[in-house]
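Just the one chain here, laid out as structure tokens, in the form predicted on its own.
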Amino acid sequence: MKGLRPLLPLLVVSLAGFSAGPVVAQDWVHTGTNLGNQTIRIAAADFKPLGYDAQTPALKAVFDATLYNDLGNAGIFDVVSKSLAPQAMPGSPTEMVASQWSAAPSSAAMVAFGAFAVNGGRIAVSGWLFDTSNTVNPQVLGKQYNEAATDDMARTIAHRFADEIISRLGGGVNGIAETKIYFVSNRTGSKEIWAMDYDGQNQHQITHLGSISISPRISPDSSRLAFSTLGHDGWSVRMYSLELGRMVGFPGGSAGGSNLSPAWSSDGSKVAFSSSRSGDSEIWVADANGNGPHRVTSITGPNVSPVWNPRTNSQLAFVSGRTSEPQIYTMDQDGSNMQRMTDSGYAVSPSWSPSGALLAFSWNRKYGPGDPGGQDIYVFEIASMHWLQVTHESGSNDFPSWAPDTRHIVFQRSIGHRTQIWTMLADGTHQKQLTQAGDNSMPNWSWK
């Protein structure tokens, strides 16, 4: 057990080499990511303002930014700058002139526009996006929106808009602009539960327990936050319900010893977390109330950070030490057909992908005796068993978690003594900190 000690306070908190190595180009990331496609270039004109309500420039200033963003945070466009754009604000297909954006310097493939009003203290939203090469029905969407007056509707009205665009012109899948992010923060003095917009605002506690608080995990229908907690009797698995604005029962994860590290299956009928109450730390599943809680694996060793398979809710991720050193093994959610996925180095904190084609982990291939490495990043897989290592030494990163549209991974970047969220594409690209405030760790990307 000599080996594991490095490993012991990592699993309070957390808890290779490949037989193949990673491949020219990493198509099968572009294609398993939805990243391999073409980038479409699109421009987004600032709104037409309609009325005299004070509220107006304000508001649509909000809205104009949001939406900018979010087209540019997709993974999928290149944005046309606005220092490029024409100065035009079309409110309506009529006022559009297609001509203007396609050529240079804007040079768009499409356009989205349209008018923004405030009336009653409501905000009332048209909008469309063209296609500039199709003379003769351009039109490739058209939305209308009514919400409060506010800069958070603001906000969630471009989201919504720019999700439309994104699903339209990415092949169908979803965009990411009204998910939300969950992660642990020091900044009001203790380790609580925070969440905050996929692109870092809106940042809010969740818990006020005063202890720590770690491995927030979201159910797959945004309705309960699982965690874990330290209280008087050690690590308990806990549940708040973001209906209710409460802590409610969760019986299976307080049975003794120490209970971590809860995760979901995509259905949320099960919950399974590390525990120790029979001994070495062991992967356990309870149902979505803590009910009926049981033991999958029993192996000398620990044996932490569960992740189901999203695609098959049949099929466990986790990390076990029963080697000295933390490795990443896959098993059948009743512990048989066990595999080994890595045989080397320091391999935590996997995440399987929306679409159970990819685990993301943190690995330190360098790992051992007077070679410190570097924690890093990387993307497997399992099917070929490629890899790719997508930081690169950029201090120490962990705890990757999958976005519902395959396309980005946001994790935890720790530099110097400062921890800090980071979000990018999944093939490392377009690195983007998200946290400035405090230590800020352990993200998790809701379902949706």
Contents of the next structure:
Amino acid sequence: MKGLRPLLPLLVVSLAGFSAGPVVAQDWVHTGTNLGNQTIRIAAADFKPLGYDAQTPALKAVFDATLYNDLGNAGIFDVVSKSLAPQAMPGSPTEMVASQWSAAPSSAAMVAFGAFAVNGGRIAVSGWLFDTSNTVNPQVLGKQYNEAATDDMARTIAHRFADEIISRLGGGVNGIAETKIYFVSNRTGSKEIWAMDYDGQNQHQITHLGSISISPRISPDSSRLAFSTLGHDGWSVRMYSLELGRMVGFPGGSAGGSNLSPAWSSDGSKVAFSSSRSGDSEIWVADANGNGPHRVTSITGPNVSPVWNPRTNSQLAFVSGRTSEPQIYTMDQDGSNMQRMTDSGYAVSPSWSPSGALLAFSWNRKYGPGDPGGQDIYVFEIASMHWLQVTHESGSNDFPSWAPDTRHIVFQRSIGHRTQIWTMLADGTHQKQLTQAGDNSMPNWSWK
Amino acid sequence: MNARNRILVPVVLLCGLMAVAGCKKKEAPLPPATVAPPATIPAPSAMLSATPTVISAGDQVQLSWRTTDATSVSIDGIGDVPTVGVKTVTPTVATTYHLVARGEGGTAEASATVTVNSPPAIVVPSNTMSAAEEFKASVHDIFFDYDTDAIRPDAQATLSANASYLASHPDIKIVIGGYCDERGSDEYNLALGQRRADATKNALVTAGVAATRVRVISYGKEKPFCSESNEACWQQNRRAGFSIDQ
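Show the form predicted in complex with the partner chain, please, the one above being the form predicted on its own.
Below is the whole assembly, all chains and molecules, this chain first.
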């Protein structure tokens, strides 16, 4: 499952592609992310079509494929491949014969099933999750959904149902099927900020500034997008309101020079960024509305890419080039108690895990003239100072961003001069390419 | 994608034709402009202005308008608007905003044009071509070692020559662009490019060039001079580049 199979048309490939065995952590992996624990074998039955609406078959196909995909992507299931699953399409608990699903070859411990209908331009879905080993009380979940009859909503319903299942069986950690990924794409000819669903579907352009816009960072409540744009006097940190559909002010983000790499605190009250306004590139913090910018660091050398400890909002990790090649440091939010995390090489782009325990970052451990090295994603456990390499020998990997479940990481991978966005489990398995068109970079996973 | 374009193009053309045909039909029944409306109904008036009228892509422009005796007011591309108002727009290409005010007494129109310069870059206006050529021949870029903003000894002489050229041409304002090679990470390279450009500016200021004449932009690895993955090309891209401002 460590193959670099590009994610072609997602819905088709997924039917054939997920037949491999359980996602098992490899020897060099210990992330503390609960990966590699015992996985639950789960089957997703094709839902039973009800009624005769002409839209039903196409929308149901989208729904079935999305649900199957979401369960596979979750990283905590061993999903029964469609070819091993019974042909039955139970549309209600009374039609469910659990023994059919628990028997070999599907051998499912859990089975998701239900009915799918389109009535008067609305999708109506009833979904259940059964525990096949519990003959007395097999129902784990029963959910109903009713939404407009569009591809988008068929996918959304599948995402919601998948997230219910994942939340129920995944140790209380919410699923990520409804999350978004923000990124930079040049496919219109200039670098603009784009968004997509977590699985690469629904890619759409957010900004239309016609300049160079980079480093998108979505606010914790998903209402605003901070990023950096090149203008007449250099780079400004700017703000786009997804609620209003337009740019909004962020006065502290413009001061001439380079104002780069914004980062939200997890309570949404503050934005840290890098600014050269004092004559050197330092870490600054402003209110979420762009007021009251104040400097946190006073370190000669480039200082960029701050990120808050989302657990406490009292600590920042950032990149500093004070000793020549950039290294990862942590500090308290007032600039005190600075600690160097990486000992050598070229270490950039920290992302702090939602749990607060881990940093993901990009590291070229043998960076230097004449030494091509390899730029890979690493996960670093702060308490133990232990790190592990999660990408290996494939392109140049940068800008990791944790998913809210702390199980997934999105990142950019450059091969030759082409850069695309990939996701993976935090142990490096299950790598999937999400983008194809143009060059796509600097992904940022939404908080929920 | 191609198949989609094949469908899209005729559809767009068809829509265009329909729009043109539609306009003609609408114009016909309108009363000729010379027909005086009844004396009791004054003709509408309209005024539209844009501030500023010249911007860089991504900058904001404030449109403000005032009309009198109008019952409906619209601006092309924006839609219906109040009879008096202000709106901030962010055009990415040169745009003429066209306002139409309709009232019982007739129609009034007003326009305002915004010119959009391409994103900050090395812009050479045609009317100063010879000055630009002279600048290019006299002011030279300087180059850096990898992952550092230290001015190299071999760059000092170049900087001195650049400073004396600027001293003898006090009207010229310049932009210093900070550039990095393709290795490493975008955000870090922008900070590094800023430091290269700032260090270069500081050296010029030390040599007597007024700081107000120098604008500094970091391009990091966004606008490389060459794109091969070898040291010769990387050296080309690790530079502070000089150009005339505006």
